[in-house]
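The chain below stands alone and is given as structure tokens, in the form predicted on its own.
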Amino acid sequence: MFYIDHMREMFENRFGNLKAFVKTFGCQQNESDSEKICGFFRDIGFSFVDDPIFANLIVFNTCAVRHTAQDRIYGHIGMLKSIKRVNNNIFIIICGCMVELESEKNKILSKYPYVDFVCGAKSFEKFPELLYEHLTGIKIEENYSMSVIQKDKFKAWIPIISGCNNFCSYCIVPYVRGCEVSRKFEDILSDCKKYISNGTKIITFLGQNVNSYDYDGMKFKDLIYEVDKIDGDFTIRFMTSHPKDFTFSLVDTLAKCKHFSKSLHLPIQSGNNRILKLMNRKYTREEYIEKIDYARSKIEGLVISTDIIVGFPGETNEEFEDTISLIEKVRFFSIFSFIYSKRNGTLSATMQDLTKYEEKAKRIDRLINIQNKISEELHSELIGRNFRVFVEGISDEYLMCRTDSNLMVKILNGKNNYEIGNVLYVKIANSGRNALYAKLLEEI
């Protein structure tokens, strides 16, 4: 396309040697978007550096889920001022979910005038055309299909659905990413085949609610079933699931799939039904537990994790105790817990909240302590078991691995020249709160 070539020429004339720095904040969906941003800038001639001081183009792909995330992003944007002062020719782009909020977009443009271009999450698929229009004033109606640079060639993030229709009362995502749009079934299948043929070991389907995928009548369970038919040594994962759409029929499909990872992240958010209703989650505590019990009855060795929000507006101590009793009953391998973060524009931001932050902090500390004990106990039950693991990182001390069910396994690095992507067979020798410790079977 002519405008892509023209952009390449403009950047070459401006910078000469094209060096880009891309930093991602937030979720795996943002990571996936950044892989496309990197692919686009590679297509127009950029290589990539690990330090913004060596770049002539800087991109921050932002998150808006929690207030603390935004504060951290603004700190990073503020630090760019000194780089711009040294190199005024540098080009700075801020994109993603935070920019989709009009108040934050206006704040960036007014408080940080050295930012050159902003692009919200809803406009991401038109990123090349919007950037060209910004640079030239010429509006482009064509749509350039951005290629992808995998951050890790052994892992592939594959978006299957964008946006969200749930409008949980605390969540900003539907406002910054729009309503649900499912990707074409054939395109997802084609992506999977391409990645697997190129040696990708872990396929992770992404969406704010993957369970609600629906393209021309093809549901999420149909997609899983078809991808499972592909030949190859790979594992299927997905995130995130919404409990209201996590069905018994999906469980039945997963139970039959030879490539399913046997790991499930199913956010509960609260163990109390009144709070769940205020959150607009559309399921009850009892329904959630029933689905967990059914999944465990059908899928042996299933590893389950969850999200929990502590201190939602109006949550009483008694209602918080319902969350404690739920984690003690379900016994998750891990939880991601957060103190409620008010997001202007959401329904919960209008709710009265009389609980002091100090009380919320005490609650989350108690929650974490109880969960840590559960995690330790569940990990210790695996001592003596054999697992197939995938090497995903290497340090001087350990090979950092994952089981097919996504549990962290550390193996003492004996300088055996293993590489990221290798598949190993191990026996669990010890355990901790967050990881298992193993020996290679051939060394036992």
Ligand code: SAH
Contents of the next structure:
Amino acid sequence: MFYIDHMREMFENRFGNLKAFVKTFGCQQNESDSEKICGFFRDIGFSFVDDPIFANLIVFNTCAVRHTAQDRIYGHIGMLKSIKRVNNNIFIIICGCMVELESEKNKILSKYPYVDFVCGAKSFEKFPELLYEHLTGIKIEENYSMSVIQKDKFKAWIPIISGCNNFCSYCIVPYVRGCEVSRKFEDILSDCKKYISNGTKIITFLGQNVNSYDYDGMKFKDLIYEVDKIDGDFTIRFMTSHPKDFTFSLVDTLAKCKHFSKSLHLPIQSGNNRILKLMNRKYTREEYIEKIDYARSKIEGLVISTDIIVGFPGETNEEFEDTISLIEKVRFFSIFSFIYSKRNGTLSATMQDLTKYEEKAKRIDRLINIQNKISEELHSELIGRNFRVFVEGISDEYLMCRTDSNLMVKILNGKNNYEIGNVLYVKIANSGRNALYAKLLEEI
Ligand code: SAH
Ligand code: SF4
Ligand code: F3S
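Output block for the form predicted together with this ligand, input the form predicted on its own:
Every chain and every other molecule in the complex is listed next, the one we just looked at coming first.
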């Protein structure tokens, strides 16, 4: 396409040597978008560096889900000032969810004038055309389809549904990502076939609520069922599931699928029904527990994790204790817990919130301590068991691996020349709070 060639020329003339640094904040959806941004910049001639100092193009793909996430990003944008001072020619792009918020976009443009181009998450598919318009003033009607650079060859993120219709009262995501749009069933299937035939071992379906996938009547369980039929050695994961749409019949399908990873991330958010109602989550504690019990009864070895928000406006200590009793009852392998963060524009931002931050911090500490003990116990119950694992990272000391079900396994690095993506068979010898320690079966 002429404008892609034209951009290549413009950047070549500007920099000579095309080096890009891309940093991603936020969730897997953003990771997946960044893989496309990288694919696009590769197509116009860039290679990638690990340090912004060596780059002449810098991209930050941002997240707006909590204040802490935003503050961190502003810290990073602030640091670019000194890089720009050394190299005024550098081109800085801030894109993603944070830029979708008018207030933050204006703040970036006014307080950080060295930022060259911004592009919000909702306009992401038009990123190449918007960049071209920014550079030349010329509007383009076509749409360049961005191909993906897989960060790890053995893993593929596959977005199946974008946006979110749920409007949980605390959450900014529906505002920055727009409403739900399911991708074409056939396109997802052909992506899967392509990745699997190229040696990808872990397919992760992405969406803010994968369970509401619906393309022309084809539902999430139909998708999983069809992908499971593909020949090859691969594992299917997906995130995130919404408990209200996570159905018994989906569990029945998963139980039949030989490629299902047996890992499930099912955010509960709170163990108290009044708070769940205020959060607009549309399920009760009892319904949640019933679904977990059913899933566990059908799928042996299922590893379940969750998200919890502590200190939602008006949450009393007793109501928080319901969350504690829930995690003690369900016994998750791991929990991602967050102190409630007020996001302007959401419904809960208008709710009275009198609980002090220190009190919320105490609550989350209590939650984390109790969970740590549960995680430790659940991991230790796996000592002596055998697993198949993927090598995900290699340090001097350990091969960092994951089971199909996404549990972390560390193996002492015997300098056996293993590579990232290798499949190993191991026996669990020891355990910690967040990881298992294993020996290679062939060495036992
Ligand atoms: N779509 C997913 C994930 C959304 S964001 C889901 O429905 O679960 C990831 C997590 O961030 C949420 O599960 C929630 O626990 C947390 N989160 C979202 N908004 C938040 C807020 N305003 N304050 C604190 N945590 C929040
Ligand atoms: Fe946010 Fe709720 Fe949508 Fe998840 S389901 S992205 S928490 S609104
Ligand atoms: Fe953050 Fe956007 Fe994901 S707000 S959590 S990066 S969808």
